[in-house]
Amino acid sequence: MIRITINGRSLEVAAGTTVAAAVMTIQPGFRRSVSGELRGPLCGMGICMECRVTLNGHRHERSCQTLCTPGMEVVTDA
């Protein structure tokens, strides 16, 4: 198991879990759209950009294309 934090909350996930799958287990929304709508993953394959989060301080990373690594800090905009 791998321990990560999402918006400061600690979570354990199985190896091979993407950041998007981990975030979806605890909250539906990942970001706010330009007009303020709550959005989450759509394509699951790196194309729509709806799953963007901040990963270890790097903004706008596609969480569906990134595997969880030990100690990873995930921050969502919503």
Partner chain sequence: MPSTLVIGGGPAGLAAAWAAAQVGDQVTLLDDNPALGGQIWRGGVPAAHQRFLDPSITVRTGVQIHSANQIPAADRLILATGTRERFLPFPGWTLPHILGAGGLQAMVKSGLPIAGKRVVITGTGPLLLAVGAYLRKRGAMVVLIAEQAPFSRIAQFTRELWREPAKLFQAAQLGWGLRYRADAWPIRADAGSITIQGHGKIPCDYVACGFGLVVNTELPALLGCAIDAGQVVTDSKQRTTIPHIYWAGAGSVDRSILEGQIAGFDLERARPLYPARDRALRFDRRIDQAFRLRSELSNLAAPDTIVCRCEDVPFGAVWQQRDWRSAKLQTRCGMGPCQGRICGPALEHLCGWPASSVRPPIFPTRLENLLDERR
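Each form is matched to the other, and the largest set of C-alpha atoms that superpose within 1.5 Å is called the rigid core. Only a predicted model underlies this, so the values are computations on that prediction, with no experimental measurement involved. Positions refer to the first chain, counted from 1. What changes on going to the form predicted on its own:
- If you fit the rigid core between the two forms, you'll see the Cα of V34 move by 2 angstroms or more.
Let me have the form predicted on its own next, following on from the form predicted together with the partner chain.
The text that comes after this line covers the one chain and nothing more.
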């Protein structure tokens, strides 16, 4: 198990967990559309870009293609 932080909330996940899967365990969406609706991953393979988050200060990272690492800080726009 490894510990990460999502929007300031500490979470423990199994090694090999994608960031997208970790985010979905604690909140329903990743960002908001221009009309305010929650958006989340659609394709799960990095093409739709709906899973973009900020990882350790790097914006627009695809969370469905990134494995969690110890101490990782994840920030969503939702």
